[in-house]
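Consider the single chain below, provided in structure tokens and representing the form predicted alone.
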Amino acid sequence: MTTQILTARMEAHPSDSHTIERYLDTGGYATLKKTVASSKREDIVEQVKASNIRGRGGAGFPMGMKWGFLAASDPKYLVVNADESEPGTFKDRQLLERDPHQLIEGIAIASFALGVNRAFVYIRGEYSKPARRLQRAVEEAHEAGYLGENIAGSGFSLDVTVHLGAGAYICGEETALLNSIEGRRGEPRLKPPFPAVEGLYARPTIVNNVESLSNVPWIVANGGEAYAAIGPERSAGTRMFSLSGHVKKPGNYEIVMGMSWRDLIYGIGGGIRDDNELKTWIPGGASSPWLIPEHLDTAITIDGVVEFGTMLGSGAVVVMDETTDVVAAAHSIVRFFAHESCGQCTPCREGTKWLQDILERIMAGNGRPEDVDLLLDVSDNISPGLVWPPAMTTICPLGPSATAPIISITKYFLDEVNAAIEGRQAAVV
């Protein structure tokens, strides 16, 4: 099935899909005008609930249910998480650069449904071009009357602020993002209270991802049931995946959920580079445990991958072929998380650095037979039980995310890890 919701306009009009002229020519903002003119707020929320769409930012929480948690007191806010810091993920960047008005219309409809008059889009600091494109699109929408005071004569008003972050991975966590907008250190907050009750500026706040909100205009225009009919029941709709690594055709692809991993990697992705053998792949960004060839014919669903102890996460699929050194690959990911730890929680601050040091010792030829047990012991102190979804000794999932590659290499490639330790010891001797 080749249903396109998010990428249809950019595929049909690659040169100017980001402009308001092209957006209007292809039916853009018609749903917003109709919604603010004649719809009841609660009906829009019910349509999103009926769509069964689950968040596209990582957790996969039902979007309509999340909206239903928003406290009734005013003022309240909508915050768009466009931080996209997960290694291997670049889908939101494409949506921001090539179809920003689709996102803005989604923000406006969602804000109307939630009774919000102020929205913020938090973009990672390195995304200078997407930020410029979005800022210009916000200005165009204001000039055309789709943002600002009294939108389409409805009495509904909305201001959207584009806020650039400083490029910290931790600010992809929703409460750290809120702290950053407020001018505080980008550190996660304890929950509860959850943002829907006490979020930005201590007011009720909904935080949604770019891809999630970009689906809203289609859902409202076509009905929640139409969206729910696309794909499996608990993984409804389409989803964008960022396919990279050792594949012949890397890129962003919008697929209907339920496709097999084989069809994604070997069909859409063209197979493995140089016709090598597939060794493993990361299914949902660096924070998700890996899969192996025996999982190729399983369906791509949010709940389905949990059966194998992993998650779809941010939608970043990183493919590794037979030439991959799994110890080096794990080290690369662990080093990233150690560097990006905010330092607030001791198990994360200390544990991620320990994992990095142990892997570096193995790679340097100084590995010890007890290092595998030590890696697992340190990981267990960060994420007790080493299960997925993870148990946590930390405020946010960054620390447990660093254990994902350790879980993976000791579960699927233990012989290779032991051989690396033994071989390098022998080489030193």
Contents of the next structure:
Amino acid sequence: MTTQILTARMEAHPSDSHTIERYLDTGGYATLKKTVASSKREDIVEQVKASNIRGRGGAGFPMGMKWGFLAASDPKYLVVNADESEPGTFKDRQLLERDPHQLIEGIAIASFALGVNRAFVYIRGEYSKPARRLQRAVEEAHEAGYLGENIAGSGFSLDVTVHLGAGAYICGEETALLNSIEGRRGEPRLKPPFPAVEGLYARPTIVNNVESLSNVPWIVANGGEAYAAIGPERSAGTRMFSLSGHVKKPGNYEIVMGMSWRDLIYGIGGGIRDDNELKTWIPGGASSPWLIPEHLDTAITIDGVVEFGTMLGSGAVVVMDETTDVVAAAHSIVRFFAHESCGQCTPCREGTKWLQDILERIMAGNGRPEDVDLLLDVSDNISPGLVWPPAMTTICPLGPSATAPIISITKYFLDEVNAAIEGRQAAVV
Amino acid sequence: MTSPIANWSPENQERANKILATYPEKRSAIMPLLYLASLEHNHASNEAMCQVAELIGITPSQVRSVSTFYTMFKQEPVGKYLVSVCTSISCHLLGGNEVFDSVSDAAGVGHNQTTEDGQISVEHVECIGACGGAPAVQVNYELIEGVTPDKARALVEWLTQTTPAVVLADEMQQLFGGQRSFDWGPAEHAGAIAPVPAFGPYGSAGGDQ
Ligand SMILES: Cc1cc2nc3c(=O)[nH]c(=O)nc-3n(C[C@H](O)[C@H](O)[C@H](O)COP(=O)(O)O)c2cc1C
Ligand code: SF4
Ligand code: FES
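To complete the pair, please output the form predicted in complex with its partner chain; the form predicted alone was given just before.
Below, the chain from earlier opens the complete complex, with every other chain and molecule after it.
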């Protein structure tokens, strides 16, 4: 319950957890020093494989397995995904602002293991403060000899460049991100080739999320098995959840997976504001289909939620109480995806706009009897069969994500949607 | 041949050179250079895009195609203070739309518009990663969390009346903010000097640091 890997330092030292002095003082960079001095690269990859950690950026891909796919030819790159733009998600911002050295040590150990000498951190442009903090930390680490040439006298060298995005959610998708660093439009690439074979500048590249990499120092210091022993089998380790919406205590919480939704929302989150009734919640960021109170006593695991047609995604839990107008909430999310579609695929570009228009006319009191069918039809065009995980006909999963709120409101709140269409109920929120 | 950026401040010229030397391929410098150019020209103007194109050795239309893809490269002039109000889901649930209306009303302009005196631009934006402190607002990309419609109005009035040279997140949070996503830790003395993210080292933008 109280296992803390990522947030221990910032909690114990709220005033200076981001400084190199505090980082060193609490054992920081010792693992890097030991690793570069005496470890074999393959052994580090093995530890990460043994940890069973799955990526925290949304897709939940096993990190060690991904590292194992990296093609051997030099130069290779490590790219850190700090684009965090999935509505509801703000965990990476806390890791960047409050413990940037933990991330840098993770980057350095990962780079050593992967045989990488150049890493890029792609931070969304709106994160100016986290970018400043990270840049300062990179400079501190450089001065102290933990980055740059010949790290800790080992012969291993690594440069880290902090690169700012410029306001495009789609750049969080790993291949769009690589295009963006290359100075191109942030449009996702067709896969294969996968980045591990042909990524940045067409070189072998590993893309990992901020939280994923922030776990690496602990995993290497304590051993992969120790990490694997935390939490349920296929959801090893702790995980940052961003709690927001109508809860009493919003915030980021590092929890061991396997806990129930009730414990998260009512225990850790303090329950619903004004002691209202819980209506629904988004379990893994705006891209994920919603859950309802009958799911409260089920366990939070990466695979477990798939049974209910959704995903843990980015770990963003957005709670909605009884006063919520679900049509307006769905509209906010659909509008987001319509705005962020890169436009390469017709079903995504056109479909998301359609969904937005239909929801807007319903909200304006001009709903038509056929609108529910139309919403589902358009959604089915973007994501055939409306299954979750979605069947992909688009280049990337953004298009299908836009159907998540439509699936949710038609599945759980059809009466309310119909009432809105018939103009029986005014907007609540 | 004079440099395409001979009329930039010496500091920004130096930053531009540093950026160009940073990446394995020159083209990667487009985005940081567009930020710098926006700092010099207030927005990603035609002239700015031509300068970036010349620095990198590609055509202005190639630069334009990149510039127009990203919402933070402004294609039209923006005010001294860019007030961005989040209306994505978590903020929506806690009054982000009302905060937007209040900002818009206080400034007297709507989404993507700028006051006649060139002081304030208003926009609603998608999630800015401050959902635990919803509703969230940024001024020149410096964050304020837990904003109410009243506080939002006061913020716009404060910007108009005091015209701060540097906007500081901590100061604005104290004056106009409430619930935060998490404790930010100690106060920071760096802030934004223009509607461009204040991230200095690789020269992406200005800032007091
Ligand atoms: C539309 C879209 C947006 C994404 N945004 C992010 C993001 O902001 N941050 C992130 O780490 N991963 C994001 N991802 C997932 C990345 O593509 C990629 O899977 C991830 O960065 C890999 O890192 P991990 O294995 O450590 O999770 C996004 C994916 C899609 C399809
Ligand atoms: S699904 Fe949408 S966002 Fe993804 S590549 Fe296609 S058009 Fe772009
Ligand atoms: S939804 Fe507004 S900051 Fe995330």
